[in-house]
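Next up is one chain by itself, shown in structure tokens, the form predicted on its own.
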Amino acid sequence: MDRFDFHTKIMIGSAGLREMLKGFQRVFIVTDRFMKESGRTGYLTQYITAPGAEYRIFSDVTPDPDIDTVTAGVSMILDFKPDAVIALGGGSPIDAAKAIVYFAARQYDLRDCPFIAIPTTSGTGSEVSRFAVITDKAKGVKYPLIDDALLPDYAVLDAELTRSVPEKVTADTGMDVLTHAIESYVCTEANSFTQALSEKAVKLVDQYLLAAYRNPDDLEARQGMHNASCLAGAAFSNAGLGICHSMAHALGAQAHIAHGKANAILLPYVMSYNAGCESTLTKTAGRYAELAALIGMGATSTRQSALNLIHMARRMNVRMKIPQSIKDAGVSRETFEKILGPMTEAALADRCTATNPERCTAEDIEAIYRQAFVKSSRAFRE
């Protein structure tokens, strides 16, 4: 049965959350440390003005949050019962404040405690998603968290707060946002719904990416990227991903890669296998074609309309000096050999590989770790 929920309330720009903050008395903000010690936080803490109220700063998320920055947060927040729980930042932020607040509510009461989330990078689509990924760093290894209690209650997408984010992480997070669009699409859990907001998240990464990626103050470029980030988000969220995903969580648990960027890596290559450009075309090329169409890269045949798509996301790396490869990110042949299975058998355990739309093995998970490490272009003949 298809299924579609979009719990989240979605707020323009800062006026609402303005409103909103003078009514709480205790708020509990989830961040990172440089969001706390350039003052960003601000943005939040001045209008926390209600008689009495106060508020508390969690802010020992680093990238890729893992199981004791959760824990730690699970017990300030059982210690200081707040009656809003706000996460400020990119997704590591947000992934880890909805974890705190999963466990969290599994000791105390958190019913009438309204979950903000506030992205200020465009990429996770976090903010309205149910999944969150934590790390277990001892295994190396990524766990994807999902189950709708991880649903914000309210997202608020301001661009004002991406204009000073580098140009490197608005390209990977860019990224990022284009691969859960073109994944969310072609899935096996996809349907009208989610596709129609998948379809919208890639024409506003076809129009607005590279504009923000050269010009940090273009607030409409900026602002397209958020909305394209959100509507992505709430796609995955609704109808899963693939296994670009699945090997980017185990990529960069072993390589330390950041996830966008893993993600631009791979997508060319696993696009190409699951258009079946190296044997059979299948029916995940028809998709790839469709989308190849709605951004005026349509051609006459199936093939090359999806190879067009292929090459475009390529193209993006390309012009946003990503790198082309495994090997070009700075993994040395002897470091990949090592990991190459650990990552082969977490990216098959992973439960973003359940809907990719054609059917995997272990073998032909590696084989495009390999393609991806060399930078293969047997992958995209015409």
Given for the second form:
Amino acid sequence: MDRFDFHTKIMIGSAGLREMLKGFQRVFIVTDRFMKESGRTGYLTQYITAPGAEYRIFSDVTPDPDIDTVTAGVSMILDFKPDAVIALGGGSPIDAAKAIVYFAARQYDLRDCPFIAIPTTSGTGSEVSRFAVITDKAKGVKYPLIDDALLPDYAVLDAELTRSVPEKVTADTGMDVLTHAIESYVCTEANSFTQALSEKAVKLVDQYLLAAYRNPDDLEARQGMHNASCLAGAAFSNAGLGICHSMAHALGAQAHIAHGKANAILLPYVMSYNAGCESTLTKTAGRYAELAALIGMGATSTRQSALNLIHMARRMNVRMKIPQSIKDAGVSRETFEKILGPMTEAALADRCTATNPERCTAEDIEAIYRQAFVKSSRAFRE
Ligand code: NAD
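Mind giving me the form predicted in complex with ligand NAD, seeing as the form predicted on its own was just shown?
Time for the whole complex; same chain goes first.
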């Protein structure tokens, strides 16, 4: 289905937000404990200055927000009855806020209550996506909710907020951006509009990710990555993703590996599978070759160009000290064998699998997990 929607208004920098905040009476802020305890919520609260204005902060969000957190947030928002909701943080607080607003709106009319998302990591693109990933801890499964009603009304992109992101989180979230850009470019629902966004995101990651990783105060690189994250978010929100995300959701839920890191480890193996590097070259290989050419890595053959893009992703991982395999990420052989079946089942059922460019079976997914467990080099043979 060819479609392209863009609901969220984007504000770059904080000036527009400051003006908006002065007009609200009851602001509900969703964030995590670090943001609150480090005083970063002052970014918002110092401007909630209308006479009689109040705010309430829900800061119980933990990485990979779960159903209990969303339930607690829903009861707090229903009690507070805000006239604006603001999510401040990485993908975890933004996703939690999206789910809180989504479920609370079934019990209380929030139609005139603007929802503003302010990312403090450059990774998920959640500020502009129709997705919210919520974990069922009891079942060990991450569920992507997908609905237009999850789209924030405003997104604020202020790279100043990302200066303090630790090296490891810059690396993981940056590879999340690359995965969004590549998967949305090749997936079954991609069209010219979404691909334009994916292409720009790939270029920006190539230009700025290592610079942001090496120098956290490089504001040009930080803003470049913040924009890349948002562009890739808008691309996959419209086009969808693929099995790298399905497999990363399952791996993250079962082995407790950060989302961006799980994507980073799996991406080269999934790309090799989708390109048919070990068997017959696919149409997807041609798409990878297009992206390789875009960043000056094209070669004379489609196969070599696709491999060059895969090697670029692997090189980024090495340079940013991201583990090269599931084993290197700290998962023992015994644990891996125990979780392999449930992970494969969950990845196959994940909603991102439906838009993967190549049809895959449970055996295919299991084989990719096995290659990624031991850092198999077969997938990348030139
Ligand atoms: P996160 O929100 O879990 O944050 C990771 C860590 O970074 C936390 O400890 C947080 O406190 C810290 N942090 C955040 N901003 C900081 C800052 N400015 N300075 C210092 N520390 C900071 O990580 P994330 O990668 O942004 O989000 C991951 C979540 O997003 C996962 O649950 C994933 O499944 C989900 N996700 C959602 C979408 C979507 O479209 N909705 C897409 C991809 C991923």
